[in-house]
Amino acid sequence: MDVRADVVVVGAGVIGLTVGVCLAEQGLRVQVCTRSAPSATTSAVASAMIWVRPDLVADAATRVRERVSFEEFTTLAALEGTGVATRRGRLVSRQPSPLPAGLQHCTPQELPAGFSTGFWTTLPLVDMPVYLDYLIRRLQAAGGQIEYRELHSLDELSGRAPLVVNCAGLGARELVADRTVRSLRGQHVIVDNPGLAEFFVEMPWGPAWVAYWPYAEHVVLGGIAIPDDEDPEPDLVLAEQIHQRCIEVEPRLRDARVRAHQVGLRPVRPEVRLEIEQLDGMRCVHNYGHGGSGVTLSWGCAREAVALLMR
């Protein structure tokens, strides 16, 4: 058999990539098999906040996951050119809620008008475009490879290599006849920063929220969720409703100059499928199905997939 790699990471976005530094840190021949650029894939145009759910809303496994991105994307946090900064901000909701232990409550004045309860925190946003490329030089530097190749079937794999990632996303719901894989569309409004440090984001998300995360020269706002939606145009009536929302919240929003219109595909699955299989001569984990909480769950989904392919 002409083994080309000790293997093959199916999938290219921040799911695929860090897989791949992971596993290629490790000495192993690593890799990278994708149909588009990382530049072109979701977690591209992904808002990034990185945060730990409190216990009420994720279960165990999750919390564990996002423990370890949080770890991690707070250490890069420290370095440069990684993309990744902390930054203060508020969490609010419309509606009266229980809060988290130990933070900093919004008072009533920090609050803008339909918000009844939110808190102060502070954590890692990631620039995404910034954060690719240095997932990409940090591959490679551990000696991976990035291959631009279509794949219609695991099967076109068998030979190259006797292990396989398959962080595929969205595509897996053709690469691996998965249906339960869907479509969650997402838009933002990027703009010129007018001045702000602070992010601030409505929770729950629901099929529209207020959300606003600041970067240096940027600010990113969102945000939606529609269901099955797979236009990847951007549609500028709501892009419209998007940048009004939070110009109620932050008026300092409204002259700021439009930079941009992004829409990104999340792909949701009524669980991250994270578990291993045998193939034909290949052994096989699946990693995907995050949907909008890919580059949270990055680090601890890769760790945990490099331990289940190693053991």
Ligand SMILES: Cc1cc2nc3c(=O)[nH]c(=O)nc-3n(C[C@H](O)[C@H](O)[C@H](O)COP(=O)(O)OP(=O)(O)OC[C@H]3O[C@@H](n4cnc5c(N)ncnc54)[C@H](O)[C@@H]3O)c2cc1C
The other form holds:
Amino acid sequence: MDVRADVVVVGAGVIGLTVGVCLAEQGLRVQVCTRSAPSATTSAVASAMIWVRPDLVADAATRVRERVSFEEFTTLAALEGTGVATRRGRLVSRQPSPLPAGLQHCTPQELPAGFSTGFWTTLPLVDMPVYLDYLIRRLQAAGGQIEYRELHSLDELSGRAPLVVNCAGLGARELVADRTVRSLRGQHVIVDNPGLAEFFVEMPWGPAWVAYWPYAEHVVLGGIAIPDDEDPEPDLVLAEQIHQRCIEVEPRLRDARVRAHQVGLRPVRPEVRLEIEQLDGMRCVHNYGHGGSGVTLSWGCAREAVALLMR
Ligand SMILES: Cc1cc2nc3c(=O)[nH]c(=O)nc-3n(C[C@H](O)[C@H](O)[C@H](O)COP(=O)(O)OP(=O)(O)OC[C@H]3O[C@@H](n4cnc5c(N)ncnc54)[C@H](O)[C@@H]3O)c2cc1C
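Got the form predicted on its own; any chance of the form predicted together with the ligand too?
After this comes the whole thing, all chains and molecules, with the earlier chain placed first.
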């Protein structure tokens, strides 16, 4: 790709594609540069549940980003072909914990053995492979292009475009030498859907927790979080533990045929890096380090990144 663009977006995960869509739909000539296909990114592995924290744990900026995304995904859920659907489900905890006001609390009968509190909520769930394809179509419909290329430095983009958005996820560790970015390995088991319509998620998340998210044909079972383990191969012992924990909560999953195993590395950072930096001849906005919430934060962060870039 040698055509000069208005902006180069590095990364074709959910963060880069969402930024690319926002910029292209504003009329900019957008080139997305990625070393891997969107279907081979961490984003393709996310479950992905869109949620707004019902507590005040998150800082104000995060809460705004979550709220913006939640509204966008709720709108997308009403459209065909996006991969987004709203589903009802339970968020539960093993420890007694204060429940957010205004939500329907689980009755004792609705709490599986070992759980002491929980509530019902309705959230968008995103079938990520379908959703990433939708974003690519939307990007291309607005004139955006995708180039497959590995960058070793943002300086390689010098002369290509005056604007750059760095959405390299875990790759930012090497690309911009950010040693605060770390990997938090996740693994899913994908099974046939035996007729489940409601999700179930244990909170708070620790190294291992129970979670299942039903889609039309399949159910995604999780979850684990292992720091600094970057093994891309599924651990079949862990997979069996994931499946068993879910069966204890939902016995209908016992005979569900295993379709696939998935591994993804969450790009964690002490906080999301969303800031502007003047590089040699280029104005760059960094937008990476979204950890286990990149889909949830994607639209909010994209809108902020665009505002920073156009300032
Ligand atoms: C098991 C699991 C479950 C999850 N569940 C949820 C969930 O329920 N809800 C939620 O909101 N989030 C969830 N997440 C987190 C979410 O998946 C991530 O936060 C999100 O995908 C990060 O997106 P990204 O675009 O920053 O990174 P990625 O998807 O990793 O994309 C990075 C892009 O940058 C490109 N790149 C990197 N380096 C270079 C380079 N040097 N040159 C060129 N290109 C480069 C890559 O090729 C890729 O295209 C989950 C993650 C995992 C692993």
